[in-house]
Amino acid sequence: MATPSMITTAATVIERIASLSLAVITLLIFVASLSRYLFATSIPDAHAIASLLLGIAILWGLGSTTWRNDHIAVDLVWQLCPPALRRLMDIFAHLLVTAFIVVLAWVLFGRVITILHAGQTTSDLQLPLWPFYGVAWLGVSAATLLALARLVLLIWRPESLPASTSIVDDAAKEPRDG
């Protein structure tokens, strides 16, 4: 069985994966806008590709979030409440993550063969779209993994999970000017 180091060691390199895919959206978006000032020309597709790779960006990073538990989250309530009653919110919570994203692999794979069958491309280059969408699935997939495992852990190991991290967490620690 999988310890949670190791799931942990699999979410940083989902998230590298992600990473990748927002360094190439950036070096083409910069490209682009260079030729397209200093050439007068533009690269073929630049818009199409940047926005299909963003998807696959947001979907794989999506897998590191939820196994880091570093959604949004507005916990009002769940500050005041005992101990108990968190746990249940947590589980609850997650448990209704968990099956967003297995309803989004589940219809995004069917996109990706509606995709492949109708045979669309993009506009300039005729580049097929089913290769992006399914680097994209196979990101929701990972979350879909990633979110089960947390989920189980969540219920049986809750003490075995990785602690999660804030940006307020930090800002406590750093002193303050003035």
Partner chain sequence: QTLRFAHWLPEQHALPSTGFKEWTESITEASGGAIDFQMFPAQQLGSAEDHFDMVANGIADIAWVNPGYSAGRFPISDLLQLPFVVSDTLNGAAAATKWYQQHADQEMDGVVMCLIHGHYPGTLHAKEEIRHPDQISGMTIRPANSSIANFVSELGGASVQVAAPETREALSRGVADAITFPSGSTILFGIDEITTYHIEFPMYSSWQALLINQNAYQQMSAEQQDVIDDHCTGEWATRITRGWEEMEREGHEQFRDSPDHTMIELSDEEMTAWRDAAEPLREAWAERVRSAGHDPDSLRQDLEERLSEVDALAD
The other form holds:
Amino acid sequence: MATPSMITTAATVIERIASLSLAVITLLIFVASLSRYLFATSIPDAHAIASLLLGIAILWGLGSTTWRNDHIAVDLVWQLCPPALRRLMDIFAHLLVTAFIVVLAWVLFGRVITILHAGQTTSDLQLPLWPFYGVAWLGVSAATLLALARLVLLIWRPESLPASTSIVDDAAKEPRDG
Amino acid sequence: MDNNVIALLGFVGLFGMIALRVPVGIAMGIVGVIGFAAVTSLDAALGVLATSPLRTVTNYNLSLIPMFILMGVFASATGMSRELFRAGQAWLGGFRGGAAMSTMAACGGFAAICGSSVATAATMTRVALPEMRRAGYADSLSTGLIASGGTLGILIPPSVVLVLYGFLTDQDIGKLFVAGVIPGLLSILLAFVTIRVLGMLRPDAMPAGERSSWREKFAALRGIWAVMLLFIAIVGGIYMGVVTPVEAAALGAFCTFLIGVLRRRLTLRSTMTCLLDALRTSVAIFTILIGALLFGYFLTVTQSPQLLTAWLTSLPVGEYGVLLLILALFLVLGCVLDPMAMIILMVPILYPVITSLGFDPIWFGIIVVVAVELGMITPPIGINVFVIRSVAPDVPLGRIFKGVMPFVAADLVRLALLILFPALVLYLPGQM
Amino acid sequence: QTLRFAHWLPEQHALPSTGFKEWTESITEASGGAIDFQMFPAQQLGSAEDHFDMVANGIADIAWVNPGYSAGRFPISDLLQLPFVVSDTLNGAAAATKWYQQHADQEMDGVVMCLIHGHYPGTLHAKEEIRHPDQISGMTIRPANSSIANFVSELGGASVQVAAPETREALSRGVADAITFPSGSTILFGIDEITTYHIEFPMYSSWQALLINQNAYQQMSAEQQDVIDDHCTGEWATRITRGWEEMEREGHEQFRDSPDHTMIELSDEEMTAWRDAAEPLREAWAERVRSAGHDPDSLRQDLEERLSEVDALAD
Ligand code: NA
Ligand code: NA
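For comparison with the form predicted on its own, produce the structure of the form predicted in complex with the partner chain.
And the full complex, kicking off with our chain again.
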């Protein structure tokens, strides 16, 4: 059976690929605006590809965020509760997270199939869209596995998980949001 | 069941889940899908779930968010926050409360290249708190000041919150950015006044530092050329219309990266860390955004926001009465909700009320940001206060909240000024 | 039965406030109040690009859909989106509706294709005089749709994607040099203050279809279906678009009359040059349609015959 640390490693690898996608988007938009400005030519489909890569980046990042329980949550009540109740709340909350991601992965699969059959393409180069959405979907299915793994461990081996973070620790680790 | 009852139950369910520590975005998404199914059909609700999140994460205009976050992360890793503080010290350090004013000015400067308040607060805590301690400032003042100064991150452009507001309300993001400049400067000015007043009340808590020579002053300015260049390229570029906001974000992130590499502060390894940081922050924001849109479609299909708008606009309190009511709601929610979640949840519901009362949408965007800024520093949930506490774990939360109070008062004054004199917000975008 | 009607125009726009209003009120009346509507304007139920899936999945019962927003998905309807196809969009809407009703089920699942219509033809609005397609090379254009974007790159120009409310800014600051748009909307967005040169030549029109969810239609009684059928005709396609058509045409005439604006009358040669420049787009369309398993020649011939009958063919 995969140990929690192996899962963390896998989650981080997925996340690193996602963050590279972020770098590509930035570079693509930068080069596209430069080429429009200097040479008055647009890079074909730059707009569409940047958008699709953004989708891939975010959906591939979902798994790690879920595994590390890094979603933005309000722990006002949680802080006031005794440990036993906290544990129940953690399980309940993560059960809902898992349910949401499982259903999302399921309907997105249908969506990718629809786009495949519809033959949708980008407008300039007529690249088929479904492979992009398919790759994005892979991120959500990885998130499904990570969410399920966390759920199982949360119930049976909570001590083996990456320490449950509060909003306070979260903010310290990496600056986020507004 | 009556649609309004369903909408009400949706809100009850949402706040219940949030209280049980279900992530805000997921809670909104679940209530949104179940509620949509209750009003229409399960198939339709799953159809929304299949289309809307995918559309949100592939929205070209929203690529601004990760790129502006990336820029702030690069800037921080490159040491620009430290240089800003040094320049502030060289020019303002000799006055009573000089280190405090330098910190405030550096917060404003860093806000000009960073789209996030939390990032601004975190980086300034690392840079300025040790220096203020060494100079003999009380911790409550130093941390309160940084918590408040950090909120400038979302008011002075670039701003992630203004991007979201523009996305949710279909307003020109360039105009929103430009509109934030004067209120941001006003905010620094009011903070200076607050510092002077505090200094007069308790002179011992606020020692004067050493004066710098003119040579040192200009030497320090040279250190911040990069920040100035970046700000001019981004906000100037948008103001002059040379680049679209999305292009400005790419330009800003790329150039900050380049400066970091040239200064040998960004290696391959630290660049990867920066990218990862920016991604994690972005995922957290997009998750909330996905949930909020699902929740929003549910509310729309119940048609209860329309009723709310009709009810609010018919209240016999005049349009400013309704505005104050809305602001009070923002301030109360800001006490307990995450700022990002609050804006994404409330703006789509309240925006139609504001426009039908005849208020300017750009102006309201800035007002919302100022209200959100307040929410970031007010107890019991003040995200900026938490950030400082976690960067400097030896300062108790209560002490930071105490130190922040004078600045809350200054923020309220600023809010009043912006409501009384909308031109402070609207003059610059009117020139575009 | 209350039907959810989703579109992505603002409520005050000429089409919802005239055409949609007339159409929905007429249906409610003809059905004796059995069918009424809940309007969801301005992308309230979903993004403009998703409106087809919204009506196919029952998120909305009726949706106003631009098939051109999903490139590659509805290749047959793309013929209408090409430049220089329909000259008279008012009568052309009736012809196009009858044409597309014959073919829509080959590319649209889960919906009833009620009608399809364009808007008063848009043209090129520029800051300087443009007469010949060769001049586009080296310019940046804000295209109205993806067909025009392809046209621009065919001509050696660059396209820039700017949202309609930000277009005025983009043009005045030089991010874009010209725009393809219907004239009235140009005035609506204040773009006319910057682009004072307009080509007097119907260049393109964006076509949108009114679609009804298949299940919603099948759940109706036979009488109700008859009412709907009576409102899904070529005549209604013309009627629904009339108010918007007038608004755009008035804009065009305003340019013609205004001393601040220059309406560029093209010579026959120049017109031919524009049409020839668009020929590769037609060939690319034929190729796409062929690879989707349809016969481009008969489709095109069918449309052109129907358009010629009402004198709406651009030639
Ligand atoms: Na900022
Ligand atoms: Na608060």
